[in-house]
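So this first bit is one chain, no partners, the form predicted on its own, shown in structure tokens.
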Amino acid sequence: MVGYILSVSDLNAGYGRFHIVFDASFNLADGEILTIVGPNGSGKSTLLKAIFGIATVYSGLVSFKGSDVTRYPPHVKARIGLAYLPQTDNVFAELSVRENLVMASYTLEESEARDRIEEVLNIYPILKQKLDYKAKSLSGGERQILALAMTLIRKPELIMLDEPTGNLAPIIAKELLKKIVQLRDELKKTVILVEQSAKAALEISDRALLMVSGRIAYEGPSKGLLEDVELGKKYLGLR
């Protein structure tokens, strides 16, 4: 498993007695974007939560950079370089943009925190113009950019995004997907992306998982899934 930033083997997971993910296995190389797609209720978000330590893992293995991290709690996984960004409730709505960034850097020394905040503001200059705005006053796309900025302050190596374009207008969703490509191409991050907008997400990713009823029905290059007429038509609404 060494050589992959993330390896998942025979993972079974869910919530309490509700078994949702069955025997999931895949590998992810450093610097790739992996898109996970599938019908509603197919276990996509639960797979992310199991990897990060939020959902219950019944059996199987999660390996990060060659080390078994299956049973590590989320705060430990965050400290060693994994990040999980939920679709909603991913910023402090009543705080300003500036205060959100400060909160994200609370574990750092003051000088380092200041430097990292400046770094993310240079990456996402739109936030510079709104430092004193409350997060709840931002547009949906701006809130997701703020959430990405807060995540990057902690310098993760692997970023897991759970439906980041959900509820966004198509033109805003397209711009946010460009920001996700930037994570890979310019910031050299590895990304796992759960998305309902299957075609747009697959077009910007390197590899894909198709989940159906809690099981992986396809694992391979994104291009291969886009070109699979039968799977695309049956499960993803592609034509």
Contents of the next structure:
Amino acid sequence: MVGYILSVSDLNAGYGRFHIVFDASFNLADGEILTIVGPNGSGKSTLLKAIFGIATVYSGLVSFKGSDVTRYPPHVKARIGLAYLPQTDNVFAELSVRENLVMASYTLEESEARDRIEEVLNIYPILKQKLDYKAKSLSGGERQILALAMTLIRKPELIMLDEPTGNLAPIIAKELLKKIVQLRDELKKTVILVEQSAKAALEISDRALLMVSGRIAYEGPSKGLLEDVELGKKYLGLR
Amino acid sequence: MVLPSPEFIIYSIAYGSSLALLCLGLTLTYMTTKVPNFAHGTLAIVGATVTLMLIDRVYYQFRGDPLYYSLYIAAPLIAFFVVGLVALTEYLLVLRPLVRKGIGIIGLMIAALAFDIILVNILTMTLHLAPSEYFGKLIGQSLKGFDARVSLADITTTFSRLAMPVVAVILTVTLHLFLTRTKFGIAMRASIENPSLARVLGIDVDRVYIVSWFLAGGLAGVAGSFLSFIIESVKPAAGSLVIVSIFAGSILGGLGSIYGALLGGFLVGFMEPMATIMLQNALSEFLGRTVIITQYQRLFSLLVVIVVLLLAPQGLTGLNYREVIGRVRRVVGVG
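Given the form predicted on its own, state the structure of the form predicted together with its partner chain.
All chains and molecules follow, beginning with the one already shown.
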């Protein structure tokens, strides 16, 4: 397990009695982007939620930087360096952009929180002009950037993004994917990405994981999955 | 048509102000636990009872003395803390354990009703079984005679009726500043809007709910303290009457916005006596004899509930004002 920032072994997870993810195992090295793809209902989001502690883990192991964190509740995982960005409702719509950022830095000391907010505003300057706007008045792309900024405030080492480009116009989705590459290349973060628009996401990733009916059907370099005509055609709509 | 007197308008403003605070509290608790707290009216009566006891045991002897005016600070303040704790008890001992067990909304509503009945019985026992040397003199009596009278020009009113709107404005501004300028206040708004995201960010949502319930109870205590001078007599079961108006104001406000609750509460509280007295005057004039309908005052609130739920279930805060203004403009032929 040493050398990997995240290791998942034989993970079985779901919601209550609904067993969704079966025997999932994979490793993720520091500074990589891993994209999880697969058809609707294949368990992609559940796998992410199980890693973060939101879905129920029945058995298996989640190891972060060599420590077993399988049973840690989400707020503890958030404190030790994991971040999870939900697919929807990932910002407080009724709060202003500034208030959202203050909430993202809730557990930090005031001076540290101020510095971190300043840092993320420098990374995403578009938010500087909208600090007093309510989040609900932002466009879909701006909202996702705010959500990313909120995630970054805690300086997480591993960021898990659940369909961040869902419901976005293609041009905005492309811009957002560039921001995700920026997370890896400039901020040296490790990213797990769950995506519906498989091709664009796989193109920016280092590794890929294909899930089919709750099981991992492919695990390896994303280039390998992009070039696998049979899997691509069958499960990802790629030609 | 005979219009209401200035004294009656002042009374209506005072009643509207106290109802605004009560609706604010009900909405705050509804937004956190998603259960309409049927005990909220009785919480106000606990505040009224605290005031009654305070007059009975302490202030009775100071009537006519300038010191008597300190009652208007001491009573709401003590009521704030006492009723805040009672509301907190309801949340911690009754509702929170049920929410954690996954009990649905129907179960929670029945639990809130049960707590209301228990509270009424505790109040009854406190007032009637306590030795008569304690709290003996005023039980079941009207406190109207214990409200200091104030004369302004030709208008004679009472101190509580002038103080209530001022207190309501001060509390509203304080709460607004708390919710928008403090980190914990913003966390309260965040936790109410999206508790799961708030938890992911490390906010202690349960602590936020605890503070919300205490605040809601505290505001009910302050409102009840002033209501004790308005209602006919401080009786344990009087909460069942007030709760109708509280629900009407909260539903008019939209049940999802504390600012809507303030507005809805004030409008219902102000209009309930005003509409009743105006209808009474009109009926008396039409029939040529005196007609008394003030005992049916709550019908106005029930009517508000029915109309709002039928026509605008989202309440005032859910209305599309541009559309409404556009419609009005078209009707009056402007723009």
